[in-house]
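So this first bit is one chain, no partners, the form predicted on its own, shown in structure tokens.
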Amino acid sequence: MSNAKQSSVNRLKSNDAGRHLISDYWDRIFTANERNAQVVWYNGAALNPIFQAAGLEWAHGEAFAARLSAQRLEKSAQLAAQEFGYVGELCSYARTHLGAALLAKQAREKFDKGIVDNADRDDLAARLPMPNFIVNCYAGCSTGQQWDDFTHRLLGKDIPIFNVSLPFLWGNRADAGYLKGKEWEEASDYVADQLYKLIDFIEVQTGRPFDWEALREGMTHIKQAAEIRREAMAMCANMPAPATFWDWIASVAHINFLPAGPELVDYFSKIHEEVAQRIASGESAIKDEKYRLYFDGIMNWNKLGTLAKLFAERKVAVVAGRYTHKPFWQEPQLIDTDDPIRGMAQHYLLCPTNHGFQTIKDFTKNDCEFYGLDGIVFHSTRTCRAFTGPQQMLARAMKKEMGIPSIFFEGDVADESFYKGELLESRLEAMLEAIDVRRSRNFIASN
């Protein structure tokens, strides 16, 4: 008889089968200056649409870093950091990438003078494809609003580079409010007459005309495949959950960053297939579902596994979060894909980091109420002071006008020393022993 111990996470099975869309993307990234294409290196917003419609390859910053920290691939990268001056309590996501530059640098110049290093051509972090140029857009942080400054430094200053600048939503006028107000109509105006003269610059860059009907079919399937993958988070308030956070987790990347065409469609059309066979069937996300929780805070990346098992051994569907509901093409009502540009330019400011306190509660209050959660776990990522900002006041607040307790657990997006898993372990215990409690006081007192 064996005494193996089936596993309490049940996975989506498609997002298995949609690995190969990823590796396929940083195979072409990978080989980008050795087919002479045309590299941008770009941090922030999902700006790929434009990019892909220039004929242009892309490397996002913090996906290469979530990406190496995934891996486990990530200790070079910040090693090389660390010796060229970044200290520790840096954004380690840009950390990473600012020393997957340098290796990528260093790399490149060996190359170009016959240099062959074994070591630099197995390093992965080392193996980024120089940029032609480079674009920020970045929302809600000031790190990453000066990141690829930082970057075009480190290259020397030769690189030209294009920022974007979006304005922070404070939403404290009278007519403020999520999509709405008049604060919300200038921002958009401003965001999309920059995307005018991106392009623009993109033009002089490439020496050629930007494709137009590629960005108009481009986003066609992106507004396409956010819908679908909306309807298929919304389907996970059934009870038991048919898939959990981590499995949007593992489609963030395929939302975010990877080419838009019909694969991309075709594979959030599986996950929403597999979620409603999931309902039919009764199949759920993890064994024996008992509790539900909301997850706010960015993807601790090197423990996705580690955490994603130690929720659902408790019997915790953690169903939704700020980082995977509220970014990535979420509003895809906004898009008029015969002219994208002013909702694609809403869209960059619809950053989770983006919005003030009264935003953020309102829709974190929202999705409690919707997929009926019993708490909230807060990752308090060391190095990103944005997302952690308002979060001990969302605590309370949350407390107070829903009686939803939470814990905090500290952690980071790409460097694991950060990682407090004993106290996430205590913590979460304590937290549900709490919600069964008040379960019972509900009972007695409804009977």
Second form
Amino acid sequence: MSNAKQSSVNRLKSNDAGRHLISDYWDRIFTANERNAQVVWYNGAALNPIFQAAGLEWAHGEAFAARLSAQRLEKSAQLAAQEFGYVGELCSYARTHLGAALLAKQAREKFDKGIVDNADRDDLAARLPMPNFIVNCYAGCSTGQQWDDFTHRLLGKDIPIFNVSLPFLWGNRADAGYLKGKEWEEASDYVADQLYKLIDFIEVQTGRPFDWEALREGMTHIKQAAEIRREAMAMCANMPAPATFWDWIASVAHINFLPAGPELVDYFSKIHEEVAQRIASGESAIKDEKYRLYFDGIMNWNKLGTLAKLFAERKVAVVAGRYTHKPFWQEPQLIDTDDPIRGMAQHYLLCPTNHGFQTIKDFTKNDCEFYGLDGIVFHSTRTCRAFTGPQQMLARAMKKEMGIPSIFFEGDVADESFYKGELLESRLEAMLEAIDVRRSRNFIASN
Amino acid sequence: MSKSSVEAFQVMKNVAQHPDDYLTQWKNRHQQPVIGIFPMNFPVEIIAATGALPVIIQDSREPISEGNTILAEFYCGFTRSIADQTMKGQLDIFDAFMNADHCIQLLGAVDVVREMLSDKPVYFEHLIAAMDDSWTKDQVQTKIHAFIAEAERVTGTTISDEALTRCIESNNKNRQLLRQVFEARRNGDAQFSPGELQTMIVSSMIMDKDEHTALLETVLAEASTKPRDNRVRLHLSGHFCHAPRVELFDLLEECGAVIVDDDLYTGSRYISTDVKESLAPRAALADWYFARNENIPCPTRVQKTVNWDEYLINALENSGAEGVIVLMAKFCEAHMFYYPELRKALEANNIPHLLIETEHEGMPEETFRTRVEAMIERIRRKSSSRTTAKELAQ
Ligand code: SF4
Ligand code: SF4
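Given the form predicted on its own above, what does the protein look like in the form predicted in complex with its partner chain?
In what comes next, the whole complex appears, and the chain from above leads the way.
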């Protein structure tokens, strides 16, 4: 191996180089009211290309909650939500964002009364600009829709709200499956139709015609970026893995809600290049890779560094995961850049919480096979019932059908009080030992 | 109460407590399928119109063991109980399952049913939850047609408009009778305890409606009004998909309260709305879905013009309830979202209230008792002519 001095975690440098794209985006959001820009709050699906083409600023609720947690600045928002009466078992993304909405509303009221200056809002959680309207488009999880409804209610019920309803891909018929069957086609049409209505709504809100050319252009960049990203991810089937799940986590913001433009394509091209170079030079994402695992569960934003280190120190490359590999423009071939709405609608339906168990099982199996994985770590995400729903069945099926072992640990998206680190460590070590035993048995059997 | 009335009530009680015995007998008698329905918005008339029996699946009182190995422990008790019953073979009596509701925890449980009982049809069409949109009505109508087609497929029986109309009428009649009982309670009649009302509702969820109506008629024919005493009047709010434990009702009464109204699913919510007989039956079933949410707002739906807090304040005015016990099934997110709004409205109207979180197993009785007593004492201090729990016991 070329890199004798590498620490246990060897992050992609191109990710670090693209960090400024995220901070630039948030800077724009935080100054939106001062610039008299129109702001939309939204949750769930990546509607941002539509907002961008409409000349809006878009603030994604989950993304803001995730950002606060990753920076360990979530507490004030969570406290505000608690004081308002939200129970601690409520989805911590929703809880944090609703708390942030309360703080931002208070700050705005004080500002309007001349009590404080906008610059006084040093609490990041209070810095969201008030929205001109809200759009909800949440796949799978019913919590997502309730959450935006309550944002609308607690901001005073007079801010317009538009709901895009995404049907759950339940799979009632024998022909149903991932990207196929009558259900899929009908749902695609139904959502596409709603997106056209959303655009009509946006035209009313902005008072100007929608810029279809801008949408086509944006989606061209997104399609390119997505293709490059998928290719780079697929290269991680290489052993040792040139990048890990944590590298893909670091680029979720980019693919999920940053502006669509040449910078996005450039950013993912650089990642692709670095991944390819690492394969060529034999450089690995973690030191002395010995085990390869899958991560199932939504991200624990409080514990990014802790988790990345914890696995790497045990020579575990977490190579892929449901959260990183199954949403976020993952089927770019569906996008027709001349007429992008239907392909966009289809991506919104493809959120990994929007499928029945059978489909989730199928794609997890495929990923485990493709990436040559030894086991699965389930993040039993305490307040996200959408991700956790099929996990126990998935663990059983993967053991039974593929012999793939798994462990569970409890944590949460944005509430670190649920994290059980010691349990994770001891279970992980036990699983790695079991993998060792299985390997030596296989080795003996093959000789 | 006469012997026939006591016996009729006992039949309802037995069905509510042991649905399986009734379902086995019903199947033997009718040689028709029994279809499991998940709460809270499925129009059961569709299934009844095929000759099959629609049964709203109940939470089991049995401790959850295997259910906790297939769903996370932080799923609501109802969903874990469904998973538990599935794993233990207790849902095998059903020939198929249908669901119209989109609560993510419920979907998780229904997916367990589908996976573990893989030889049975488990059908889900999502009755769209955003009620205000211009396309919602059409979409709901489409889903009603899809349910009808699936019911026909599963039972092999074509559903005629006449059959639908007949089932709508029989369900309406059942709801109307039950509403009479609830209305009487609201107006001061204390002849039925909250536990007895729950028995009536749960048995209605399980039984053939005509049979249930006949039992109700027998019970009500002899019922005589019993004026309620002047204990503190409470409204019970919340607790969706499954029935709260009757022990909790007893505890409230022991503390010196009398329940005068509720918006529980196994209560007023279930019977709130008739299907309009003046409309064509298929259109009427779609209309029912919207009308229900306007009558008692459902926290799993979103509708700008409908506010549960306003509904609650109105309901309190109608019943004269002096306080509210909010019963929240632990981990029920739809309820968690709504609670602060309810709390604010109650506080703004100076109405004492108490949040009680319930779990499937284990009720911290003494903790609840202390909190309930404190609340009741607070209400009592406002009005000195109250009967105390001690006086009642004498
Ligand atoms: S519970 Fe999970 S999927 Fe649902 S809104 Fe919260 S984070 Fe999103
Ligand atoms: S609505 Fe509440 S009680 Fe019903 S299944 Fe969902 S979480 Fe459970």
